[in-house]
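As structure tokens, one chain now follows by itself in the form predicted on its own.
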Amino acid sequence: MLITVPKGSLMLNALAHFERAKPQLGGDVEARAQALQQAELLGLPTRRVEAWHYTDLPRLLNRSASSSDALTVNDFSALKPHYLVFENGHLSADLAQLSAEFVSPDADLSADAMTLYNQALAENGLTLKLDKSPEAIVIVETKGSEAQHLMHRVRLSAGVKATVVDDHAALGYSNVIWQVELAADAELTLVHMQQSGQYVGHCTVDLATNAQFKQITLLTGGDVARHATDVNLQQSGAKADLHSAILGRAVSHNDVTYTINHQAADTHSHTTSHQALADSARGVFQGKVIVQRDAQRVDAQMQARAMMLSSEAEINAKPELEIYADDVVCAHGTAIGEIDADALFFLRARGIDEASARQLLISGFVEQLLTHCDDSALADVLRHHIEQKISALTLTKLEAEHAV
């Protein structure tokens, strides 16, 4: 199967890539070959697969490059973090005090096609097993222009607290798996930032008693983004917070999909999504909350909002509740609208130019994501990133209007 990576006109033939990379793959190579064979039989997911109904991956990956955004260099120095850098699928910076040697993934032939491709081709990834809380946050930076398959594992022992930032600025195609396991009372904040490339990611999370997982996803550039997260709240007291914001422009396609499975009583989840879409950008929000039969006293809230900055932009929102218990508090909602003309007039009437006024209104909308970031220094980095991307978006919008 051919996967076109628009940036750089890179073609990835999975079988040929597997043969070339075989000496470096490690693990059970025969099991990897079986996973690849099964992936090829299934093929890249299309809209015929319900979970991918709004993201026809073969079509999206084979279209011409749509985005030439300049990359924003995120300055995390104020946080004094631990860095781990992957470039073109290879580890280029050591983090020995926090990262164990990469362990090849086990093949699960019942998995979906993209997971099988990852199991067959993953050469590297973060392996983070913590028995005590680290003194600083961990930055996982991904860059390069070649196709890459990464499998990251994060396991926190009881009571451990950690923050991991996934700073994705790779220009090519990336297939990334995150596996998260939190023991009792452990807390993890996982931040995803994508500003370039074609990204297909899947994060699975298992939460024990009173474990807390917070995921903050910020998508501000690139051609294709598919960020899927499956959370299993397995024991009482577990809590999951999933929050995302998208800045879409040109013909970018951004898909955020959540499946939150409340398997135990007294568990909680909170989900929000804020999307600002310009030009012919397309946004997708899929959120499904499942409450199992004996999972009583569950509190699950889900809200998706979209600001349409162009008549050509498109949003697909599909929130779902699947409830088998009777003592629960669950709700979902979706709100879609244009930029507030009255608010824009109010700012213009006070001497603020149109570009600045638009930027203020869009920033106020998107930056609601930052209310869920407990680390003020990290929130400042995210805010600076958002401001730079919105500035580019509003200027492009005004230039196009004046050209007409």
Second form
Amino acid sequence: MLITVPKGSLMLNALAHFERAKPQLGGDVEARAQALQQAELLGLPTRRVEAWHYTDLPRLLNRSASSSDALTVNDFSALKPHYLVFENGHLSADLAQLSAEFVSPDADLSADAMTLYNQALAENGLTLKLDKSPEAIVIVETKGSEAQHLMHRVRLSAGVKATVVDDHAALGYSNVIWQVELAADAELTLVHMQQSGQYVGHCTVDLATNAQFKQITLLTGGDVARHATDVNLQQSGAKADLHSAILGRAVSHNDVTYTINHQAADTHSHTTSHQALADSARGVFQGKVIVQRDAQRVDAQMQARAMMLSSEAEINAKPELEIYADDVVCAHGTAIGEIDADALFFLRARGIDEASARQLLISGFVEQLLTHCDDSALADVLRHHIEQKISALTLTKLEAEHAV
Amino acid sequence: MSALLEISNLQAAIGDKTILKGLDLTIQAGEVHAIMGPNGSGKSTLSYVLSGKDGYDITGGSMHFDGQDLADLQAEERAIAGLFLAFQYPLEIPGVTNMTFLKTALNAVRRGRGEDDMDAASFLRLAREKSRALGMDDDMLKRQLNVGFSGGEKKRNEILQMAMLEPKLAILDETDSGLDIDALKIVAEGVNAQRSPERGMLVITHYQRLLDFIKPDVVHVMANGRIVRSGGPELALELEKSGYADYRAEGVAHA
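Got the form predicted on its own; any chance of the form predicted in complex with the partner chain too?
What follows is the entire complex, opening with the chain shown before.
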């Protein structure tokens, strides 16, 4: 299935969008109008805002989307999941009736512009408040081609374990907020898959004692992918695992930005990123680890790796440590390279042709993400998705070479 | 009948540096040849040039394998034709399981040889059978290719690949390096199990020790990019006593 992405940005006229959406918007419409006014006053974040230094959002949203990629249909049926579908910002299917009624966000005029736009315009989202562990994983599928604003909330009570997958295949602009609260001993795995569109996402996670948050982010397509996550490890024993992989193609802009705030002692975080960048794709990795003064015995590890597949590709990596406690183990590392020539020869010496050998090395690199996925059926879906996207990648490359 | 491998006056260089300086070597099917020589004599270069690694310029001479001019073939085409190099330092490939790698390689070679892909069940049976014969745990097939493998496990894994791909000529490049005596015995047994009247082997080693376990038909001494002496298994024993000093001197004399 080949789909042409609509030209240009769909969010340029937020006011018009607001007027159009007004009849459906719930909550305090006046407060929404104020949020919108404030957002318009602030404007989209520019490169002068440090967190957006490598992602020039106004320029990215204004350029014509150029990719027309085949969408991969992710088949989760083996997992027998609960399914929710948001299409053009509306809930079009909630087969399990799992999500509670959407409550409009409170306007907080001190928020950043993207959050304010979301407060003004979000008319829907997943509202998951669980007091016991669900039997199946929850899939939130997003599709459609219109601009959409979604506000998802996940709140797990003490000891509850759940897995939520954000399967993003919408073609237009999406402003998505995730608010996650994990009570003591709760465990959430949150998977983000993006293969299309212009996605500007911000995820905030608060963890109580011994709570565990695992985030698996897989970006394989789309024009703009901005996935920012703020994790607050508020009480001792809390743990965050943040893992991302990017297969960047065409002119896609892919940004994973983490702020990990160790606010309590004996909290842990582990961050990895694997970015494979082809064509003129750009990758951004920002990871900031903050260890507060009383947060002793913190263990924070961060690794970012990039595999450059084209001389036109670009990677910006900025790991940061900000440590105020003295008894901690924190480390970060960044490695940027190309396909290893010796590894390529090794595979070719076993009869594997050069194109297939490259493909195998790229998939091996990207699929290191899957070592962090405990659910093997879910890992299979992700693996299949990656393989599909990598075979498309090689095809484009070969076509380009033939054209020369 | 033509030889399995026929190398004549082979010269090869990396950039300005000539490493192989007129090497002659002929191996018939069913024969096991050993090449011994001091460090820097060009032994590993020979294995890479034969198997088609990029970065070497063939500046003279010829190499024919099973009637084909190797210079015309890409590395993968040489593997399909039946040439196999067991690496001195097998590469670690994160994210790719041993099983996926073996299956991709086997089917690539089968396709290249005009055969159909092997179905998943038959492949699994074959891989298990061959790996058990080498005393390998089934778990090793599921692990990422060579990642976290010990030296012995990596070398055993090379022999497993050889058993799966069934080459006509196997080149073993310093297969003994990094192995203790027990691991060496297991690897040597695996190699010996694959000796056959149709298959040739070229065992490259610095030490005589490996040749106690893999008995060669012919032993060659390589120095300064050439074969300078050939003989029977007794030549290896002689080298063990006298060392390579004489050949180093000879190498200098030729330089």
